[in-house]
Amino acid sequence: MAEAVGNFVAGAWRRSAKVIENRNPSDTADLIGHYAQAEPGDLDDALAAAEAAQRVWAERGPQPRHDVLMAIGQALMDRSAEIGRLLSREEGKPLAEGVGEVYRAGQFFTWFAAEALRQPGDWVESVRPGVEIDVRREPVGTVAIVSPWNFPVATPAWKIAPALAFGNAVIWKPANLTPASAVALTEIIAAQDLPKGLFNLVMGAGSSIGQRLVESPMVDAISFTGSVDVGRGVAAAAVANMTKVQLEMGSKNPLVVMDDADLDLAVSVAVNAAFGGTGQKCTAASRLIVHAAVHDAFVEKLVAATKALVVGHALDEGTQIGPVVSEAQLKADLDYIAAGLAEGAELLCGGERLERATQGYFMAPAVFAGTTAAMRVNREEMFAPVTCVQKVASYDEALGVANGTPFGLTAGIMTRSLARAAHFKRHSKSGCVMVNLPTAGTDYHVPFGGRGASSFGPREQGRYAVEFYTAVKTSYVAPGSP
């Protein structure tokens, strides 16, 4: 076997007796690494390192902030090509969505290196006379972040650029699934002028050496994507140390399709949003509510549209649909497709394991239509290449159905009426609305979050990730004080 790409504590890379094989889903005959799994005196030290390097780092100001992060995102930039494969192959979304996964993370480092350089503050007058306030914000300290497989490079970097941007140390726990990605993210932010121990890479189970991360009274604040089971894990051991915590979790993403809707357009957009990085995103739309009068005619065009998508190996040519991430996964996904045809759900197309010139796991991509609210398949999250379509009178049915859910993370419309448009922004009950856009897909400069299940915590992204990366101060000084 050869040697295990190690974990990165106290700025040097560290081996371990424990490790996993990283395989590609697309082939699993093609190893793409053995990699270490952290030891509790690993995440120990890098606790340890963390908490003096953070001291150090925050005393450095401004301009050496801006000019690390500056540096990572333009090395991410320059190397999405390179990056966006080593993603893909371990991922499996196709490789234009893993290379421009790599360049938006590079987006987000940029992005807040300008951040590091605007001091959030205010100097207000107090009520007393002569007296001064200042109100300024700090780091909040050291920052444990987990982040999942699904967007292995990008969703850290929105968490790790403002971590760094705002004065705070890092220790990460990236998911199991996928190690490559977060080794190649870690060397690049290892190359820059930090001190060492401000940033830490601890490879392992969430189950171990994750709930050790969480639960360490040592951490200041925890950002965690993932589950909402996992998230409410993380929130109670959060609540026991009384720290900071910002939790991403599930999601049931509606689109509601109108009749006065393009169909054309309605059907490109529902399958961007449904079936965009082989369903496995938490802004998925796996919820189709479609009005009665157009709900045949778009049905026919989005089975259509579905059966043409092409499903193979994520560094093919063409390849529109990867494999899903894992067998486990695999497994979970045809699980949801018998459960819904046992609860009386119409499959439409797909829904079965597929062969292909390497052995992997790939599915089709499925439509379900004659579902109810009622339907696991409409009630829980997938993650799937799973869409399910309920057909509804009205708009008021539809509204009413979009927001018939314990989540809120992106809602969608589909629609040529500004009145409806104005009233479904008002009325869904999600953190983002997508009105003639698919639910998948956010900008890097403004907030990203959602309501009930799917989200706690302040907003992550744009300038409200200041909310959860520092802590307000407030000062007052006397009359005549030096």
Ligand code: NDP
Given for the second form:
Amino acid sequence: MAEAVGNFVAGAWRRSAKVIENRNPSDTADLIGHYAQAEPGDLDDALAAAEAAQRVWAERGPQPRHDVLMAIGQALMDRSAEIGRLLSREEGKPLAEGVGEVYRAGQFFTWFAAEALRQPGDWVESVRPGVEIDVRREPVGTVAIVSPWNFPVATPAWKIAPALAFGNAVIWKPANLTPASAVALTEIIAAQDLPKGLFNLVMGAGSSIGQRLVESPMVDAISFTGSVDVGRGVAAAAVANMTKVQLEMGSKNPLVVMDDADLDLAVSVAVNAAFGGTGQKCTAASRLIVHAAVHDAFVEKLVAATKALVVGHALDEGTQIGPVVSEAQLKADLDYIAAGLAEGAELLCGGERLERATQGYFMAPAVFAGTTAAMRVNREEMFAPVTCVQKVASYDEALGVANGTPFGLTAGIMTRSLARAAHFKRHSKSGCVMVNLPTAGTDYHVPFGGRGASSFGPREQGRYAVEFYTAVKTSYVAPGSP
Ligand code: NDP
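Having seen the form predicted alone, could you give me the form predicted together with the ligand?
What follows is the whole complex; the chain from before opens it.
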């Protein structure tokens, strides 16, 4: 067996007695490598090193933070083809999406490089004559970052970049399904001029090393992206220590198709939003809420477009939909197909496992029609290449259905009416609203997040990120202080 790739702890790569295998979901015969699983002692060392390194980093001021972030961002963009290929190989998204993700990760770093120089703060006139007040933002300290497998480079990038930009140390626990991407990003960060221990990678199972990390009283803030159930546990662990916490979780994003929509555009937007990334996106459109007047025509075009999608090996040219990420995910997806059928939904296409030249977790993208809001397939996040059409009689009904789940991440409407679009933007209970655009696909310089069960705590990304990664301090100085 080739030597396992280690964890990056206190400024050095470290082996571990426990390792896992990482295999390509497009071809399970393709072994990507073996990866160390951090022991409790590794985590304890990382936490101690982070605490010391953070003080040094904070003292260095904004210029080195800017320079380091620029260098990381540039390296990611320069190497997006190579690292994107590795990402697609281990996660299963088509190559163009993998390369695009790594490039985007680079953009997060260069954007936050500039933010490192912004140094927000206020000088405020006191109500007491002569007293001077300033309000400044300081680093929070050590930030624990726990990330999922579906965007294994971009999600950590949009957390690590602001953490470092605002003077914090980082302990990163990536998803165990995508360790190669985590190591590639860590190698770039480790090559920078950072205080030893400022950035640490601890790979391992969420239920063991992840749980220990979020329970640690040495952690000052936790940024988590993942499922609602795990997020709930992370929040409970954070509250026990009064640790600052930010959670981005599940979703059930609606795309409303109105009677005045451009139907061809609506179909291409729906297909992109429902099946991009094999439907394994927190922003995926898994509920298509369609006005009765255009329902049949829309569904006919949607099914034709879905059947035309090319499902295959993520690295093959021409592949539009890669495999789902794992055997367990495929089983869960097929179980949802069975659940939909059992509840009376009509399966118009897809929903079965596909055989390809290589042994992988391929599934035909599925469209359910005749669904109701009460069905599990319309209430639970599936994280699958499955979308469900619900027929509605009016815009008001569509809005009610769109807002009718506990989630609220993204929501979209397809319409030619500016008045309807404006009404939907105002009344959608979601964190991001898209008009005539896919529910998936967001920019990197503006806030991202949701409401209800989708998000908890301050927003991520853009200038709003400063809220989570800094602590506010208000200082008063008496007049004539020597
Ligand atoms: P999980 O919640 O299973 O895992 C997310 C991360 O948490 C992984 O690193 C996992 O480790 C870790 N983890 C698991 N258990 C614990 C624990 N007890 N304590 C600490 N950490 C733990 O989600 P998935 O990886 O399956 O990702 C899919 C989910 O992510 C979906 O629900 C999706 O909606 C959500 N998501 C949300 C986004 C958003 O911005 N709202 C964006 C992208 C995804 P490991 O996997 O190694 O066990």
